[in-house]
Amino acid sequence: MKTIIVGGGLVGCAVALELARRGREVVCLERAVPGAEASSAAGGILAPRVEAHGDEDARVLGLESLGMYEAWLASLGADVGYRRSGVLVARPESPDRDAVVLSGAELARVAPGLKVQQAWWLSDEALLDTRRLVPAVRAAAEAAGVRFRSGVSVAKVESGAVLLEDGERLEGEVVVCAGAWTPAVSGLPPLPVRPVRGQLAAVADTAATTAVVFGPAGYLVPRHDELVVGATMEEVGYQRGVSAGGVRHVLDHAIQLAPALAASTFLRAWSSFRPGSPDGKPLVGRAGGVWVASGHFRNGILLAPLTAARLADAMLDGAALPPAWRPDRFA
């Protein structure tokens, strides 16, 4: 049976990626570049125990998906920048049962910039270079047989097919892993999935800190040529673009935690649209005709793998989705 995917970011490759492997055809549509929109803008942080902020759902599927990482990773074939670096949590509240707190010698060897008295470390939790993993998974994906179509619009998705703007007709299971457009989907129930905007900068500086560091109001992401700073989160729709306000905020809050990096040379900043949902977790499986995987939000990294594999499963097998990523649970 062919399976059509709408959606190339990185769900939507990881997803046609999982179903190539176990024999699917599979075509995955994509209405700009393949990973162009949230997937290769994030920051790439892979911290469950984090991002739960203590639901214990999120928590448990989370650290399965990091679990997972590096086999699906050693599938790829391709170095992402993947090491497990720990996370700083500079907050007075613990972010997670597992914490311990670091504090004089020990914080200044993880991170010799943070100006903070102590801070809240987690060892296990990991980061990669999200412009080098979504190229990765779909080359992959093409190397598995999946046929990736750019620059195709969708008219509407039905059960067993997709409709074309051109008034071409796909017929196929079909898996809509639109991202934060997946309200502009024609055919699809009501789901409650919105563009929350985060604007994200890059200074020249690689010796701040080797962990990831989450402070009151963003965070601190160490790659190998740059630091990323951000993130802001904006409801204000669809509109795109890079702000003095945001770029201001990100940057200044980074400075807070680390000083020296006002003198560190500005390289860049950039937005992109995360796909949000009312709790926070993705909406994963059947609604009305066709399959959905989408409202990933601030995740959508970490939990590729188990959106794919598990999302496979009941595809293939028909096995149970997570509870807690039923599309159905707001009606």
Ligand SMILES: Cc1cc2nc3c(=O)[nH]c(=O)nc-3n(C[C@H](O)[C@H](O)[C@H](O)COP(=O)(O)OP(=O)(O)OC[C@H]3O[C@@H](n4cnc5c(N)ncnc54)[C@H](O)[C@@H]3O)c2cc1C
Given for the second form:
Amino acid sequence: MKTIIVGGGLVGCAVALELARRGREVVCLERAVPGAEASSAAGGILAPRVEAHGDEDARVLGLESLGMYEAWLASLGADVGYRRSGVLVARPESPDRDAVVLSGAELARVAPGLKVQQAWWLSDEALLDTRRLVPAVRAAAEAAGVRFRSGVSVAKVESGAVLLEDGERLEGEVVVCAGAWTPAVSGLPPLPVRPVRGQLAAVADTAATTAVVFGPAGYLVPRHDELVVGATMEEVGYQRGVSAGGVRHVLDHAIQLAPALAASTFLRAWSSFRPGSPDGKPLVGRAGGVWVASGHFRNGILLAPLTAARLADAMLDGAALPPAWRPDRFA
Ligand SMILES: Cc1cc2nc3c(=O)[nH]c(=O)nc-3n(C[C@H](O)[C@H](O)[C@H](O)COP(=O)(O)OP(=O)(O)OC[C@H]3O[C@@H](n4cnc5c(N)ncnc54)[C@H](O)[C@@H]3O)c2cc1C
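Next up, the form predicted in complex with this ligand. The previous block was the form predicted alone.
Starting with the chain above, the whole complex follows.
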């Protein structure tokens, strides 16, 4: 049976790849180009313990996905800048029961530019470069037989078919992976997914820290060629762009953590929309007559391998999906 994926972000590409590897015929419909939105804008932090915020389901599922990451990336055969960098949390309260305190020489070794007395340390968390991730997953999916159609906007979904904006109708099993735009796809039952804009900036300093740093109101993500500083959390609907206040916020926060960054060359700023959900966890499962994998909020990069594997298990073998991800849990 053919499967039609609506949306070519990381979630859509990962689901397409998984289904094709398990023998399905898959077409992925993307209204722009694959990776145009949140998935290539994201910071690329894989930090399930910090992002769980005390939610045990989120922590367990996030750790499971992190545990899959290295093998999943190896199967892509591409370098996406993945590194088990560890995460520093420069906040008073402990972020997780596994966190230990780092101070003095150890802290200076991990993050020479950081001007705090001590920070919490989680050694297993990782990072990757989201500029390279979707192209790598897309290439692997194409090699596995997935057909991508760019510049194709889906207007409506129904059980067993999609209707495109230009009136074309395609038949197949439907999986909606439309990120923050999921509620705009007609034919779905009401799903509480909303856009949460995040603004990020990059500066040229690559020596301030080797680990991801979470501060009181944002984070620093070291890449080989830049330091990403982010991110705002804004309820502004689908208003695109970067604002002076948003860029000031992320730069101020970064400079507060590492004052020498004030002298670093400013490279660029950008924004995109997180697919927000009321409890921060995704909506993965049946919704009406179609499948949906959306609402990954702040953790869609982290959760992509697990989402794809669990959804494919459910679609092909009838396996149960995590109850914490049920799309109807807010009803
Ligand atoms: C600023 C920022 C920082 C982030 N940092 C991190 C991080 O460090 N770690 C982490 O794990 N997560 C992070 N995230 C979250 C992560 O980026 C998202 O959860 C994830 O990318 C969602 O993937 P997606 O494929 O669902 O959505 P998207 O990447 O947004 O893809 C959805 C795709 O669907 C397409 N589409 C929509 N409607 C239609 C339609 N009708 N027809 C055809 N195509 C359609 C869109 O064009 C888009 O390409 C961040 C997000 C942002 C915005």
